[in-house]
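Below, in structure tokens: the form predicted alone, a single chain.
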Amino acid sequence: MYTLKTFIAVIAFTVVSAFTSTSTGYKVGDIATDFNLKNIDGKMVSLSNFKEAKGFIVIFTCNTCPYAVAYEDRIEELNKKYASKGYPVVAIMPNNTDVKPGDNMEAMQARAKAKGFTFPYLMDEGQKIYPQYGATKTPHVYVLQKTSKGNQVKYIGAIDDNYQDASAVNTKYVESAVDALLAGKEIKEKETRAIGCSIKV
């Protein structure tokens, strides 16, 4: 009986852990390694290309997720507001395009053109970058700040608190984080739960 109880306890712990364990990627305060990914214009893009940047708004997103689509205009607004202040948006499409062909490079190019994206929209070919970050959703945001040690993770999570209705947003998490960094202040909410579709592997 003891063996059965132990077995059940182990199974229960495993199930709970599967749902509650945090991602194995970056935590706030970690230094993010650079990447070299293909943009929709065919050029390779790295964070090191942005010589004048003070940091970055790295967003894992895609064409096919309803949550990501709902945030497209807000992502564009973030770039227009903060790129000139030193925090450009760098969007990365992390999905396996065999599973989601609507996220292939041709589809990314068409979507970017239709929406008038002004930010880089990169393909995580081979799905090597999103696991490093620990991204699990589209969209999933990482605000980075350039430091003497490298690009330090300052915020992880959602763009804001209402994916359904931009006009009903109460807290703009990313804007608050970047505004705090620009003002040299502490970020109040450094981590929130990303809401979106699971990344397709």
The other form holds:
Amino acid sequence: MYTLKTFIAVIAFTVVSAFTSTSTGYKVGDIATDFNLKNIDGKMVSLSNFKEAKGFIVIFTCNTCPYAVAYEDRIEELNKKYASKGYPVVAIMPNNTDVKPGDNMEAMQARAKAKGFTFPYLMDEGQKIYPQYGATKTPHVYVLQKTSKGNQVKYIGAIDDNYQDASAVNTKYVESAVDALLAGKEIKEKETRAIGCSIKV
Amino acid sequence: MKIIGFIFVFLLISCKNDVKSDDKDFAKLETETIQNELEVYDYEGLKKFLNTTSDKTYVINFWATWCAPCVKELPHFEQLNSNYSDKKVEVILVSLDFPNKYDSNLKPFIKEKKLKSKVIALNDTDSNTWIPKINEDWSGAIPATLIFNKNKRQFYEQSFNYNELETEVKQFLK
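Swap state to the form predicted in complex with the partner chain from the form predicted alone:
Below is the entire complex, every chain and molecule, led by the chain shown above.
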């Protein structure tokens, strides 16, 4: 009896640890959650507000990370290029603002104004959304496509392959992904990695 | 003849140091940094720090001066390096600071904090290629730490306090 109990305990433990040890967050193909987060203009924004959109370029980013800052202009360019084609940028600031006051709502507003952001820049109030997506750093991009099942994750990762110099980029990962979606083609690189600032909890 | 031999060797060395795309900037950087005693590598150059056949255990910490949790945990790595130097443990701090911040931020930081561990800088923009080579599970967030010896290696995408770090390193000294 004792061994059976032990056996069950071991099984239970294995099952639990199997679930807890797998990294959480979305994989390509998963359906991403919608959200209702406050924008820098004070209005609440959900993906479902974008009736005309074919999909989204969701970017977890912030004011205070040098990598995120290096990409600000390129994020704005992405929105300019793709919002009209049905793939608007939706930026979400995931950091705990007690840890990073430089990422608080006032700072986000100031940064967006200074840089002339034309995309929503949302606060992940209570930090409930980024863990569901599985974002670990800023900037961290999720390209979603609207399907009958919901917004399906099509690409996860970096914006391009050179954070230091936009003019020295060889591959624009996000652009390639969205171009492929618009053309109804297979995305070549569905997941990429880049160095970024860990999200501040 | 001697001179020709010398030139030949020199050419060989230059070929070896050749890096793929941003070669000019990088070469310039490299010469500058030799003068200022900061070693800068691309991933190809970094590789030699990521494997060993010796009896030493290496603790490779990926950090940057702009990364607050990295800076916070640095003293623990410094402490480990000093406490375990006689137990064949070496800490190497791999900075991911941007090259244009080496002189303004990184070098003053190293000096000011009197860092005793070896500090090198990694300058390789094609992170999608090298991140998975360092560890398949690394998302790219820092701080991140690699501990290895000739038998074992483990990767940690997390922050450490001293006790946690010591506990992990002890696993390698058994």
